[in-house]
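One chain comes next, on its own, written as structure tokens: the form predicted alone.
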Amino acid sequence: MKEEASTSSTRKRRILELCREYLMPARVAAWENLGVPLVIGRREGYRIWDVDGHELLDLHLNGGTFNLGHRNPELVELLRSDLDRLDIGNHHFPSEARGELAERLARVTPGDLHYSVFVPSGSEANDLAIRVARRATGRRKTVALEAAFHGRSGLTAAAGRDDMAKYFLADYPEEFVQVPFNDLAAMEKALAAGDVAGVLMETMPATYGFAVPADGYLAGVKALCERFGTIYIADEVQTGLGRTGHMWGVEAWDVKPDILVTGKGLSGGLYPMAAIVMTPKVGAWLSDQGWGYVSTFGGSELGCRVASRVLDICSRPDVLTAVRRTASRVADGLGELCTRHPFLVGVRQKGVVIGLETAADLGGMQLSRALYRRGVWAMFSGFAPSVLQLKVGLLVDDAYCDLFLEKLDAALGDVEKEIA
């Protein structure tokens, strides 16, 4: 047993040093300074294990990438089977796998969304959505939320909080405007000149701690877009695929976007997949220019097969019913914890999309570290470190919920003792 522990420890040190030397020195240092030197080894269902053997309930899910669990058996079996006959395919030509996925997306998305384009990541999908909105309107400006995160590739870094765009001298202040969340007056002012191509809207700003839209806010933004001829782009990378108890987050607020962006969970955690889905009007460019956008790896036939099954699973009535039931159970548990822990001052929740508000500026980080020690991995919010994100899986059972609530109870107690 001691020999196994020593081997694991040696392996972990080697991995950390390789990544420190050749890959992500600042990130390795940041996690070590926080007291979370996690190196993920084994993973299964909604649990992960550090290579040193430390077991963790996964309440981060890498932004919802693992909505259906790590290495979901149904998806793994499908992918293994398809490897006997498929590869990524050739993006220049029609494909059964791509065609079937596009048809499924048209059927399960709200409103009259119809055409799809596939890319390998949500960041690339948002980047393409910005360009498509420009093409559809003949305008260049994009409005996003100050608290939003849409990726850091190409145009997306300049949308929302643009600190990293400025870091790489890739910000475009004349073309990208940021407005406060839940402020319709500010949105109207930004759109009033009639020169905005698209509003890029996270349904619940994830990196800001899953702030919940006020009643009428999203519908009000959509109405303003229609009034001023602006494309409404729903970024559903983290709130889509059943996480709110609806197939898509915008459906919880009865909004029908002009473009919907999906990613992360669309991959099943097994093959990089993301997409934009457009109305016929917005996607008309696909009939004019067959090569307006191309991606060698976007719409891999293997990935499309996995993504089609993901849509099947997430849209099953029993799955969505179970998500709502889990959300209710978790809400009850969190409400009870709020009565006993002064450090927990509020809960933001829609379905299993949850943000825990704490009483300290860096409280989300403190609670994240305490949970790690107790055997739970949940990520603090990058733009609001007082808030801890809780991303509960779609297929968790009652025992799992009760266990993580028990561990959260203990971790809250740990933090309160530390700051007392």
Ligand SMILES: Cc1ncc(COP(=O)(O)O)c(C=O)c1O
Given for the second form:
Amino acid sequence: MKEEASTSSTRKRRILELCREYLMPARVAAWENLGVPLVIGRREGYRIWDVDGHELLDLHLNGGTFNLGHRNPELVELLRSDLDRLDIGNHHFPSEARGELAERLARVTPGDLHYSVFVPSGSEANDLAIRVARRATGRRKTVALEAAFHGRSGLTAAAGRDDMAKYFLADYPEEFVQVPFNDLAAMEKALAAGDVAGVLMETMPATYGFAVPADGYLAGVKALCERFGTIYIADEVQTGLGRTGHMWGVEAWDVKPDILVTGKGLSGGLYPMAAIVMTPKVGAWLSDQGWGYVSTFGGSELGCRVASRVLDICSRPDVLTAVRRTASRVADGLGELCTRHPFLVGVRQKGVVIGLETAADLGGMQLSRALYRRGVWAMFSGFAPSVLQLKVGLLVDDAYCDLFLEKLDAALGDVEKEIA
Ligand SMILES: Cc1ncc(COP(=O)(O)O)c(C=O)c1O
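Alongside the form predicted alone that was just displayed, please also present the structure of the form predicted together with the named molecule.
First the chain shown before, then all remaining chains and molecules of the complex.
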């Protein structure tokens, strides 16, 4: 037993040193400073284990990537058997797996969304959505929220919070406009000149702590888009696939986007996959340009097979019913914790997409660390560090919910003691 423990800590030290030396020195240091020296080893369902054995309930899910759990058995079995006959495929040619995924996406997305393009990441999907909106309107400008995160690729880094675009001298201030969240007047002002190609909108801005859209806000933005000839692009990378209790977050606010962007959980946590889905009008370029956009790994046939099954699972009526039941159980638990813990000052929630507001500027970070010690991994919000993101899996059971609420209760007590 003693020997095992020392072997695992030697392994952990080696991994940390490799990553510090060759991969991510600042990131390794940041996690160590926060008191979260996590190196993920084993992973099953909604639990992960550090390579040193520390068990954690996963309430981060890497932004919903593990929406259906780590190594979901149904998806693992499908991928295993597909490996006997498929590979990535050749993206230049039609394929059964790609065609079937595109048909499914057209079927399960709102309004008349119809054509899909597949790419390997959410950033690349948003990047393409920005470009497609330009093509459809003949305009260059994109409007996004000040506190939005749409990725770190060329165009997406410049949309929303653009500090990292500036860092790499890759910001485009003439082409990207930022507006505050929940402010329809600011949106109207940004669109009024009629020169904006697309509004790129996170349905609930994730990195901003899952701020909840005010009644009528998203529908108001869509109406403004229609009035000024602008394309509404819904970034559903974190809010899609059942997480709000609806198949897509926009459905919870009754918005039919012109382009819907999905990623993360679409991969089943097993095979990189993201997509944009467009109305026939916005996707008309696909009938004009066979090679307008190409991606060797986008639409990998193995990934398409997994993603099709992910869509099947997420759209099963019993799954969405269970999500709503879980959401209500968790809401009750959090409401009760609010009455006993002054550090927990508010709860933002739609379905199992949750942000916990704390009483301190860096409270989300403090709570993240305290939870880590208590055996839960949940991440603070990068653009709103007072808020902790709590991402509950789609398929969790009651016992799991009760356990993490118990651990959250203890962690809140720890933080309150720390700051007393
Ligand atoms: C809302 C949102 N959009 C886009 C992205 C970018 O996705 P990816 O990391 O797959 O490029 C993220 C990633 O966290 C995200 O949260």
